[in-house]
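So this first bit is one chain, no partners, the form predicted on its own, shown in structure tokens.
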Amino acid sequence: MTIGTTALAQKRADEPVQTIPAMRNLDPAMVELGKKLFFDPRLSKSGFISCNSCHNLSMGGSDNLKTSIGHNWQKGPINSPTVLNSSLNLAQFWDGRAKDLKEQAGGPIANPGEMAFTHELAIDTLKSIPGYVDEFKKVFRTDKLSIDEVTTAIAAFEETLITPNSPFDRWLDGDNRALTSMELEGYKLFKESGCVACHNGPNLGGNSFQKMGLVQPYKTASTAAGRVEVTGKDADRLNFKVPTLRNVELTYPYFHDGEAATLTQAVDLMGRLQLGREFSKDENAKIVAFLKTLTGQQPQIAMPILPPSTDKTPKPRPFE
């Protein structure tokens, strides 16, 4: 959308939320290799689950399930966070156990409840496919092919998954016509109610850990304990990484346990549990209207054509 000169105003630099930053320059060949690996189910024991299974790029970078489905139809322990704009997070996973996207990328491959493979078997699979061997050699300029190169490439692709130019970003950039009066009233409520204390910065979240159930206890059947599982400190129990609100309209259901099915329900619960505030129906609708302005331009992905397996490629074992 081209901003008309009559609507153009000075950028709103004093807001607690910033626009999505420009993507840094990345090696196109590495990004393309990472994209193939992101979509390749052969990195799983079943030969059926890929990174995209839980972080579906057609569905806001998540799977829209309360908890994800892993190997042998196992029920995952936690809601799958979006991969979109995830490079802006201070850490990865709800409990922050991975410091960055590269470290995160190796986790699901070897998790028995997710892709259920091992790093060694995943590398054996890739080494059995000449197309991959050649591509890794060209990208990394070495014959080495290890989990380090695999996760580096996947992380490079994931860094490209940013969603700029949302209506709210255009408003931040000075386009006074980008938001309706109802959406602006919702943003005002969002700030004045205290939501912005945790949901701030360019990703409207992802930059701190906070307790779930700050004012009122959060009742859930989930066994996820949060940050305590990383730090060992009981004070971190039920502390989770604050999720991004970017593209939140697309990433339902909400919270680490997926218990909030709709944005209306999520806003109501967050108001009561975290802020000690009961939003009226009208206030809730205005905040939801604002949240929907955070949907940016989705990545335009050309599906990769994966190199074919060979007789030496380990066979998938979907029913073990």
Given for the second form:
Protein chains: 2
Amino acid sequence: MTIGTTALAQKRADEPVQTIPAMRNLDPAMVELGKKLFFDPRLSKSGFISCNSCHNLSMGGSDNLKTSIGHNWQKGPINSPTVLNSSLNLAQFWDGRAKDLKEQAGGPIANPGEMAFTHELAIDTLKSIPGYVDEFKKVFRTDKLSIDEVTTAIAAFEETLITPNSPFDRWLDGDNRALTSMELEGYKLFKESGCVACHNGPNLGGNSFQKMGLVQPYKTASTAAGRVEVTGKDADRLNFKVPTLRNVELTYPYFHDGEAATLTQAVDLMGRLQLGREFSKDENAKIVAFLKTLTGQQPQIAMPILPPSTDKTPKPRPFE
Amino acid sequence: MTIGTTALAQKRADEPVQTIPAMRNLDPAMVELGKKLFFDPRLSKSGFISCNSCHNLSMGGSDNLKTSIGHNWQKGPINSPTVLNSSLNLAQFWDGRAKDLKEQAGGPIANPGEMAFTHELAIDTLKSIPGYVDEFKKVFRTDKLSIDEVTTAIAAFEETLITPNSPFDRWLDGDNRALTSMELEGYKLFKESGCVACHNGPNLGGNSFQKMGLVQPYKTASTAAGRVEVTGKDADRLNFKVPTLRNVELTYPYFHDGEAATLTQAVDLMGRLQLGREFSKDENAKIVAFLKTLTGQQPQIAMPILPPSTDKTPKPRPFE
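Having seen the form predicted on its own, please provide the structure of the form predicted in complex with another copy of the chain.
The complete assembly is shown below, putting the previous chain first.
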């Protein structure tokens, strides 16, 4: 045994950030069905927008737009959060209004500004497609095909979208060579300056709601009010779910309004607004270098082949 | 040797339809780069529309809409033809204005009604992304990164999108059990009634331009004029490239204007308009049964992971 391999065995268990936990056992057939639904634009009124449109698995599970594009090119009110590792979040949506992925999955389908469909029409569509009917039956062992089964399957697929083995995770697992000294200095700054107070745990965030503009008020044209929409408490105004920092290199632009275009800007603004601190250019660069070590192995997705519509399938209505 | 395997060996070489020819050798690295570009919405002004948006490889390489949705939700003038097996066509677009896939690939990027970008901005975008710059360099062995390399790579990827081994191809290869008697009767009707006059060859179409409404004028609200736009000859008015029938079960709705919602309607209308013939309900059903045997093995596509933008990458402008 060499010194090198001994060093590798020493896990860093006392850090405020942890590696991604192992995925729980999921029925592969349900995951496969969920994947089809995730990619199926027939769950939208237009037949053009799928879950993957705004949570694009080629682009870090996001759309890389300030705010998303919905039915009829409507400008969305908020930045599309990444679907990657979203099962690790305490709740879903920026304001946490859905308690889990299953509850979330039904939202965009019926949101007039997003997929602009109804759950009823989505179910009518799926029921008209024998390929789906058979698959739902096989997976759920029942003839029932409702929004409940649809969102259960989508959530199961989304649970598989974890990104393990980032350089930072390898470092946490004891691989001293996984981070450069600059990246490590960035991590130290990230901890010592207080970023880690909110961005901690296995998802470096996603586990609390925090006020955007804690020390200095945040100026934005966005009308998103945050957690107050759910709780009705004025104290929750501009409280948002802390976003995960995993794969943050891929999920630009940043913040609930997407107004920070780059990581450099995001780190600078977070320092000022949340910590009352001005990071020097050098400090900023180090933190950014650290943040880029959070890019994990992206899910390898084989594009699903969707079962074709039939003569009875309701027609898409993109221009109505 | 059993009688069964003897029967299998007997290829049907004298049919007016042939199996899909083997793909020519392509550089796997170029195909991979082309796949990334095909899926990359950063080649559009909005950052939202990629080649795959309208040529969705989960849905038979089409968008299953009457006419496509372009930048700012513009209603396209024509039905999006499938990209599957498109390398077998004599030319690209319904009017054949692009001589090959490479020439085609540049069109939608710069079309104000589609991706609404410019070639210049697309190249600026790619040049700002080190992941792309490295990959272009590796593939093309040059520092040059122009629309020429971009469309060459996209065309190489598209060339791989063939769908061999459909039941009908297996029948052509001598497997007598590949078609039911109803499907076979449909094929006989397809030949004897004259459909095969235009829908022949390995792609069952794609190899000639023909007048839409040959026997009976075609009534449509569509303003697409067809081949005349390319040749300037009035005789070419409403001449369109005969679409492939491969995977036609997946590429609904039909015709250049997408006005035939189902195969039954399409067969009925083709009979009347092109052949002056009314297919009985039974004949129609047989032909439709045959057409569904043309669904081949769909390309198995691993979704590409796109290299992230950098601070220098031009920002998408979806709402300008």
